[in-house]
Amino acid sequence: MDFEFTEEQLMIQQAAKDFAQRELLQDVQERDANAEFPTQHVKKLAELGFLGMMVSPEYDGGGMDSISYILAVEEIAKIDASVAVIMSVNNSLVCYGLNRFGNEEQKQKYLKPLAHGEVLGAFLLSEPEAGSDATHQHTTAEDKGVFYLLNGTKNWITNANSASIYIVIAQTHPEKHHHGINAFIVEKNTPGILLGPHENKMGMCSSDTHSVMFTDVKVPKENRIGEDGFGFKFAMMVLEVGRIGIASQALGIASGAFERATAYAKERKTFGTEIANHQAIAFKLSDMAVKIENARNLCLKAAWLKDNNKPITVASAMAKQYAADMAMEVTTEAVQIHGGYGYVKEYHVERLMREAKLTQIYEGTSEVQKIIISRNLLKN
């Protein structure tokens, strides 16, 4: 196996690192405290080509590989996981879904502006009564001939207010259960769409999260993605790729906490020496480094498999589950190493710990990933 990154991959990684350190770091704490959406930073992401990284240049994307993508996500998440998830949703869920499964008309009309960064996208799957169990969609899309009539509520939607284009999963044929589900491209300004209040979250506070309610929303027939009944399969295949992005985000959160904990341990003195010289702290740092490296290898393997058109169901689930759980462990230890300073906002690690928690929940909880892994292990 070749563990060397290409020159292009390293350039992309460095560009993401420079952007995060130079621009995101300046106001990340303030945006977190005020739950302020990073409008100007997202515009810069678009300018850097980070919102449609893996989309073909034919549709105004960067044409980059998945390894370049996860390297960029990690560097951004080290500083600001809210910006990383905005980037991840647009790349992994929205652009990827349209790039792979959309028809030519849909790609020209919707994928191009998404990949170029003119607009943001959002992925609407979760509902008040359909989170981990995504098969039981209560949002309905009634076939009216030339259009579908959309009714229902979606929960926990990243980019809900800032996005212009929604990918909505809804039930058209209830008698067919998950085989009757469809996926639709819905323009946010369509009459009948109402947003709930901004969610007051524990972490990733500057990420834009709302419920979205649909009341008799007319969706043109041509905005259905794929054949009738393809929606659930579409959602599951898109989420497989999305989990690589969230795994990379978790990796970045953990790496950022580790770097801060290491720097602090080299400066803080107790009992006449830097605390890094105490075995209790040195061993914590050693354990953190091993876990981060394991997560990184899982992320890279999943990305490599995707780029080589190999199955990623188990690899992406493993990467997501391990990286998310690892991020929670590492950020908790980073707070512990900082002692009382870790509990205050000035030192960033308490924010990273709050951000890590969400990676265990969204785009499939850690428990759901274990279901996916175990079922695939035992099905033969």
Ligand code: CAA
Second form
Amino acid sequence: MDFEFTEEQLMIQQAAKDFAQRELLQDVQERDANAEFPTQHVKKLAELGFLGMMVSPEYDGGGMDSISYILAVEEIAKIDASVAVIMSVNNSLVCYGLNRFGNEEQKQKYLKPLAHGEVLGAFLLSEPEAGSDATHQHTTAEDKGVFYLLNGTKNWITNANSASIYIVIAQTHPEKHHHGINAFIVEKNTPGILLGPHENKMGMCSSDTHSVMFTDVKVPKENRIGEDGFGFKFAMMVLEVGRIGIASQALGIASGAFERATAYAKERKTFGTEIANHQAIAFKLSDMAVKIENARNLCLKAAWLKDNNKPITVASAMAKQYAADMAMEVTTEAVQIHGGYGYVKEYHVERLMREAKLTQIYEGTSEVQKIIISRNLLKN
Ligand code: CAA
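Now the other one: the form predicted in complex with the ligand, given that the block above is the form predicted on its own.
Okay, now the whole complex, with that chain kicking things off.
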């Protein structure tokens, strides 16, 4: 077993760290307060090759491994989790799905600009009445011969406004339940697509989240991904990769809070000494460090399994559930260590705590991850 990173992995980690420290840090608080989309920073992500990191160079991607990808996501999430989720959705849910399951024409037409970072993508699975219970899709894709007719509403869609290309999951044969579901590539400017208002969220305020309504939207037949009825399996297989990205995002949020709490504890004095010298604080830091290390190992193991073409269903669920719950605990303790200063905006930890909460909800709640893990444990 090798716990060393390669030179290339370290270079990518450093590039992400430099970008986050030099560029994201300066306006992260302002963008969060104004719920402002980070347009310039997303352009920079594209220049760095961070929007299609694992796509092969043949399709304008970076040809990097998943370990490099999660190292980059972690560094970016330490400073700005909104930028990290924009990046994670594009890399894992959109590019990965097209790279693995798209046909040659779809890759040439859609994957290349996505991997190159010319356009962003979004993944549309959740609905007002189908979040965790994802097989119960109400959005329909009626087969009309040369095209499908899409009708329905999708909810909580990251990148909904900024994306140009949507991957939409919809029901074609309701009588077949989840075996009748398909996945489609839909261009956002197709007539009949309408966006709801920007959601007024607790955290990750500068990533754009909207509902998306489809009314008689014509989708060319050639835009269906895979065989008829493959859509639900497609969504599950893409999400298990997405969850490694979100686990790393949670890890980054926790690490960012931990670094800030440690620095503060070494400076802030009470009762005649730095608070780090009080065992109550030192032990909190120790517990936080152990949890972060556990989460990091789970993320790295899941990424390693993926890079070695081994099953990742359980490993990615474990990484996501543990890292997300851990991020909530660690950011809460970081606020506690800061005392009153933790509760005001300027010390960043309150934002990190708000950001951590979402990692327990999207791309499968912590409870959904436990369903996946326990079912796999108990299946034989
Ligand atoms: N790989 C391949 N196939 C899989 C699979 C996987 N990982 N997981 C399930 N399947 C298959 C099953 O084998 C089964 O197929 P068969 O019937 O042919 O055997 C089929 O899918 C249905 O599986 P289940 O019976 O397990 O389905 P279920 O109804 O019990 O649900 C679930 C399982 C795990 C709870 C699933 O519904 C789920 O993951 N829900 C959460 C959805 C989710 O993560 N949503 C996030 C939205 S995306 C988002 O947040 C993006 C964003 O913008 C940030």
